[in-house]
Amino acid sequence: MNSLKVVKLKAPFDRFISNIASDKSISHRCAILSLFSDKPSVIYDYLQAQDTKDSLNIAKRLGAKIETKNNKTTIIPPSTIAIPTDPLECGNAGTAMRLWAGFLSGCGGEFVLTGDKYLLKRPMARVVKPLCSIGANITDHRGFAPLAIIGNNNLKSFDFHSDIDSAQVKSAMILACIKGGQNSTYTENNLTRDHTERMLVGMGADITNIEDKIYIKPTNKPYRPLNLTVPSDPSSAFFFAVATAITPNSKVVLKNVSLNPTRIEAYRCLEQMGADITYDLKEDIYEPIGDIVVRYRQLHGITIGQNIPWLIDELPALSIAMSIAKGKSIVKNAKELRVKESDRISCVIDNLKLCGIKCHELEDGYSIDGGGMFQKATINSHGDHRVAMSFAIAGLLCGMEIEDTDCIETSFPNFQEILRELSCR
């Protein structure tokens, strides 16, 4: 098991940042959403990253051939789904199991999913039942992974409400209803990110959203592939955007990354705290693409309690900056953090709390009293890769040591790289 020692910054830094990890949310749907189409999909900058591996993998041992030459990724997909005999690996990426159980219940055929001791945690309980809902045959251990899915090619259509607000939920219903066949239709609480749906409307999928209700009308026709450059994940940028956000004079530009509106809530969020930050759009085809600048300025105290499901990746970097800001903030109606890589409120609360923070774990959030001053810890991420993260940067404030850190690989590989970028003048 792995650690990460933090230096202490020495100087604000000014830095043009293009080489952060593609995103991986859009890398996982590439690798699935190619199976849906008779030719070759090109991926360039597809992650190379643990997880996105594992779902690439997926693909080859359902029959796809994977041709990876420098960054460009050709998936070429198979005429018929094959069955594997032994379990197909997700690693760590709850997506990967969640949409993946989606594809296999409209595929005929036995499957079973499966990942490793943090993934086997994790409820899974929140797709199968939807998914049996509609006929899908899915065994699951207790509500949790492994999941043995004997798939079915001619599914019921639906008319579903989730009260989960979940893209992984969505997406899973959606890729199970093309496999499926069968017109339906999907309404959540509250939009929830929408790559599945970009991406299969580019690919030629009928798919409409009216007044927030998403209507899918699969056809027995192939789509088109995929042709496209994946771009930096913001998830991922936000780390260093929060660096720029709590480092006096520091300035940071963020190249190509996703500015997709249900991702960067969370730089939203980080401009009503005070940051100051600009948006340059580059290109719309799949996605809206472009940079993001940064600039420090002095933060405040901040209230969210709205649109918590295009914030669940970024709330523990946000609670770093909180815990520089002036005056209180309050992180609310967000219980969908306890189900993350790890419990990820009672997580940071208590590694705060070891670093000199004043705050509060609530039950669906936390209160952070704002204005203190970081002090030297050893933490534990718990396996959780954003939490390892947004302590690492925590730890430009005042040096830090985060253990448990093999799970950075999982989703950033570089990210140690680009930190020590920061030191360098």
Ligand code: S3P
Contents of the next structure:
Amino acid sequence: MNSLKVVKLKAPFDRFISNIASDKSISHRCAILSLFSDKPSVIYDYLQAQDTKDSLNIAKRLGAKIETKNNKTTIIPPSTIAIPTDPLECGNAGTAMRLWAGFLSGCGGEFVLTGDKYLLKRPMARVVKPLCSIGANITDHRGFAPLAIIGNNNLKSFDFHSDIDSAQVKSAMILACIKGGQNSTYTENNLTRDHTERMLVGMGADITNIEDKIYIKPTNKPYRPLNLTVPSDPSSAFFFAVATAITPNSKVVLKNVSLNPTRIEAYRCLEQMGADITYDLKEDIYEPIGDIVVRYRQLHGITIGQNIPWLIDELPALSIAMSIAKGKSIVKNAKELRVKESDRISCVIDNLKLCGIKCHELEDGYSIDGGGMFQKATINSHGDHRVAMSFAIAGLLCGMEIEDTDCIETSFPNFQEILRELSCR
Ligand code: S3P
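Show the other one: the form predicted in complex with the ligand, since we just had the form predicted alone.
First the chain shown before, then all remaining chains and molecules of the complex.
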């Protein structure tokens, strides 16, 4: 098991970062959606991290041919989906497990999806129940993976309302519907990230969102292939936004990041806390993409209770900014944090306390007193990449040792390289 020693920064930085990891959500969807076409999809900058390599490998096991040359990945779809005899490995990736469960529910055949020890503890009933209600046959283990799926290419039509705001649930239902279903609708309490809808529409699918109701009209014809460059992941870039927001006199330019409004809410919160942030839109094809410029300014506390799905992945990193901001910060309505790669409420709070930060765990979030000084500590990541990277950023203030850092490989393999460069003058 690897660990990471972070040394305290000796001077402010002024950086231009153009090698932030590619977007994880979009990369997973590239692997899956390319199977809805009969022509090769061409993807530039597919995220070469463990989670998304697992998704690509599943596409391969289902019969796709994958060619990778430099930053170009070509996914040649099979004419019919192959039925592997061994389980399909999702590793640590909840997105892979839940989205592939949706896709496979609409395919005739039997499939098993499994994952690592962390993924096997994450709730799957949220996709199993609605997929079974439309005619898939899925056997789980009391709500957990492995999932044994007997797909059905004649699924029932649905008008489904999800009580859980989850892009993974929404995507699973859309993928099942497109693969083997009938005209259907989907609603959720709060709009979640919408990459699945955007990308499918780009491929020619009939998916519309009218007054927050999603109408899905599948056709039997193959869609156009994908042809896209995956932008940088705003959740990965956010670690360096926070690094800048807590380091006096520093500035960073984060290049070619997805500016999808369902993904940059954490930057909006950091702005409300006082950071100076500007967005420079460069293109808008499947997604708005551009540069984010962050300049240090003194931060103050904030209460966050809305638009939680839009910043759920960034809350651990935001907690580092909240700890040094002047005044109290509160995060509420964020119970979903408890079922991420770790229980991110208790994991973040326990580790902040180890660093000498005054904070309190709430059932659906936490409160952080603010104005604190980080103390060097030994942090247990609990195998959670975002916890490991968030506390590595805190380490820029005082030094830090993070245990169990292999998980960083799941989303941001060159994180440590970029972190080290911040100290190079
Ligand atoms: C994701 C959706 C989010 C997010 C996860 C990626 C996706 O999960 O936390 O990292 O790609 O659809 P939920 O939609 O389950 O909240």
